[in-house]
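The form predicted on its own is given below as one chain in structure tokens.
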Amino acid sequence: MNRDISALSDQYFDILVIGGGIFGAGVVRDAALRGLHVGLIEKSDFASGTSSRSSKLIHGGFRYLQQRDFKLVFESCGERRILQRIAPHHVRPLPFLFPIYKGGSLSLAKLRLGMTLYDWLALYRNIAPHRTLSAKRALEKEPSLSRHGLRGAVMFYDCQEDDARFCVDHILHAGELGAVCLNYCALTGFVTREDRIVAARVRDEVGSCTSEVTARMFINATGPWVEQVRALSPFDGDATRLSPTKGVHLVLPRLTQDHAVAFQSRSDGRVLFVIPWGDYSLVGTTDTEFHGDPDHAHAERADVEYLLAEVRALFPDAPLSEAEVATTFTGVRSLLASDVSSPSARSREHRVVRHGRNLLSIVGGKYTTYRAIAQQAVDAAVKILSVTAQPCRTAEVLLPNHRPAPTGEKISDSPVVYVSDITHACEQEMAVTLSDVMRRRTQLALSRAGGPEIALQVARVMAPLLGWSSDEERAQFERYAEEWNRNLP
């Protein structure tokens, strides 16, 4: 799919989607499958915000049972089942162990009861029902777990995916269906007439030109930036507001053999994860108040120290110093504002809010339920537009796998990335910057292979493909190296 800025200004869309994260990607694919003429703009790269900085899980959210949010868990379990069916190459079963230790606030009996409810809310259609393991059996499964005070464990299943790749493939499929999707196109304002938006003012961050994009309906799917976009219109919606939180993950050497591990923090009782990721483990996530610019969210020393302390207690024999942290990544959750003081206890539910005649905003939500959220938003748009459209088909139509079989020279051994992967990203997937390839078209940046040495090799491959001068190649490398260093502990 080529990046053609003129394709935006030359057409009149039924819907223009603002935001190229998983919510926007879900909306544009849904609308395209219904036969609507739809466009999408993203101010940076697709999935460059929280949609490439999650825990890489499609999960039912068993930890929300503690908040008695049974509706959300039920919906999440149903969506997990749908996503396994439509994208089995992306959404893969992942076994979890949840060890229980003496002195913790969660007992083995209480966890078993919760997991029974979890299975029930999944209508017993999970990969397998949960199992209770003795302490001895749990250590046989994962010998590196702390033995001190271990009472036993529960084994259960959720699913794992590459969040950025999953999002990009939705964008690519929408393009194949006729949608016009462009990254590095920033919304600068709206053109309004009476109580209606008639066009979006857009600045092309690559070509530095501006244009107006006309549409009958506009959907604001920008996650933690949703209030910034809404403020560009003169129309008020309801009083729905965000209360964002920050989630930090560490990338550490592989800590487990075959399982992910969910465990209760010893300092504050939160549920944390250790998730296998190739030769590495993802450890997270924090959940703290965030009041800054989501573009500049990063891991602070307190975040790193908190996660390292918790994982050291769980794996006491692992050599876990700051030097072992390959990198970190940080996302901002766009949670609905509430009077709940604890960030971890805030709802992951969502609302679709209307402003004026033809602007909708998606407020709140979680990655796992993106498809259902997109369906609700497109349903609302179709009703407002009073157009004839096909029913939602995203629960049945398979998501194509756009990644071709690799050929030729390897760039790095861990993870394995080929020159052909980079070529395909530049020529077919609208990769514009070095960071696009390192972080979102490949998994290089979530490993030690994401450092300057490999980045320099990737930049050399990209330069002739994208027509970079030597100065631009150097500038791309320097910008990425600065970003890489910023994410080191």
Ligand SMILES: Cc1cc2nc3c(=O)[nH]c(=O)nc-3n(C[C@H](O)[C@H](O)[C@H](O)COP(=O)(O)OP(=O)(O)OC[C@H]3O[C@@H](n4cnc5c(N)ncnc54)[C@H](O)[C@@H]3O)c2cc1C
Given for the second form:
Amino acid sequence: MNRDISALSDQYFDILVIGGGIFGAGVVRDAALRGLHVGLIEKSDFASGTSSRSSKLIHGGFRYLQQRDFKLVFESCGERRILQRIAPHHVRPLPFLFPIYKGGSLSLAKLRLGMTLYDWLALYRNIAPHRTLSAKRALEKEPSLSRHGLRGAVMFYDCQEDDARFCVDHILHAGELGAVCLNYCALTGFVTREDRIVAARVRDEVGSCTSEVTARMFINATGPWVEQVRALSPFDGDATRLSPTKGVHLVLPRLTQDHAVAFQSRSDGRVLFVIPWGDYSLVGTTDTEFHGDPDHAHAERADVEYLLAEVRALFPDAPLSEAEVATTFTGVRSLLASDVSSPSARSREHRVVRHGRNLLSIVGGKYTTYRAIAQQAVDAAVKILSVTAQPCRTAEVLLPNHRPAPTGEKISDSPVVYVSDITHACEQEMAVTLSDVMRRRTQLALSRAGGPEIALQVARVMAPLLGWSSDEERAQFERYAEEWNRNLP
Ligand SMILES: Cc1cc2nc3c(=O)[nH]c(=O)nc-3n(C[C@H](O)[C@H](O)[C@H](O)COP(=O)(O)OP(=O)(O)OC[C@H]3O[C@@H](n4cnc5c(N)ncnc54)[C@H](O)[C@@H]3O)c2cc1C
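What about the form predicted together with the ligand, after the form predicted on its own?
Every component of the complex follows; first up is the chain already shown.
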């Protein structure tokens, strides 16, 4: 798929989607599958916001049982099943251990009760029901877990995916279905007439030109930016108010053999995860108030120290100094405004809100339920537009696998990346910057291979494909290196 800015002009879309995270990507694919004429603009790269910075779990969210959010858990378990079916190459079963230690506020009996409810809300159709393990058996499965005070563990299943790739694959499929999707195109304003938006003002961040894009309906799927984008319209604002929180992950050398580990933090009782990621483990996440610009969220020293202290207590024999942290990544949760003071207790529910005649905003939500949220948004748009469209098909139509068979020279062994992956990203997947390839078309930036040495090689491969001069190649490298350094602890 080529990045062709002229494809936006002279169009009258049924729907223009603003935001190329998983919600926007889900909406554009859903609408294209229903035969609607649909476009999508993203101010930066696809998935560059929250949708490449999640814990990468497609999960029922057993933590929300504590908040008695049974509806959300039930819906998430159903979506987990659907996503395994439509994208088995992305959404893979992941076995978890939840060890219980003496002195924690959560007992083995209470956890077993919660997990019975979790199986029940999944209608007993998860990969396997949970199992209780003795301390001995838990240590056989994951020998590096702390044995001090270990009472036993519960084993259960959720799923894992590569959030950035999954999102990009939705965009690519929507493009194949006839949608016009463009990265590096920012919405800068709306042209309105009375209570209706007639066009979006769009700035091409690559070519620096501006244009107006007309559509009958506009869907604001900009996650943590949803209030900012809504405020570009003259319509009411309260319904898009957020209580955002920041979540930090550390990328550490692999800590477990085969399992992810969910555990209760010793300092504040929150549930944290250690998730296998190739030769690494993702450790997270924090959940703290965030009032800044989502473009500039990053890990603070206190975030790194909190996560390292927790994981050291769980894996006492692992060498876990700050120098072992390969990198960090940070996302902003767009949570519905709430008076709940504890960030972790805030609802992950979503709303589709209408402003004026033809602007819809998606507020709140979680990655796991993106498909159902997109369906709800497209259903609302179809109803308001009174157009004839096919019914939603995203629960049945397989998501194609867009990754080419690897050939040629290897750039990195861990993660495995070939030169052909980079060529494909530039020629077929609208990669525009070095960061797009390092972070969102490959997993290089979530490992030590994301450092300057390999980034230089990747830039060298990209330069002739994207027509970069040597000055541009150097500028791309410097921008990426700055981003890489910002994410070091
Ligand atoms: C730390 C953390 C861990 C998480 N873990 C999980 C998990 O394991 N499982 C799960 O189910 N959920 C998880 N979530 C939640 C999940 O990641 C989010 O719900 C989801 O990614 C939100 O997607 P989105 O498309 O709404 O937002 P985003 O991915 O942020 O996309 C919004 C897009 O809008 C673009 N945009 C903004 N302004 C404009 C503009 N003016 N013009 C054009 N484009 C614009 C942005 O650049 C951005 O790409 C986690 C969230 C966080 C923060």
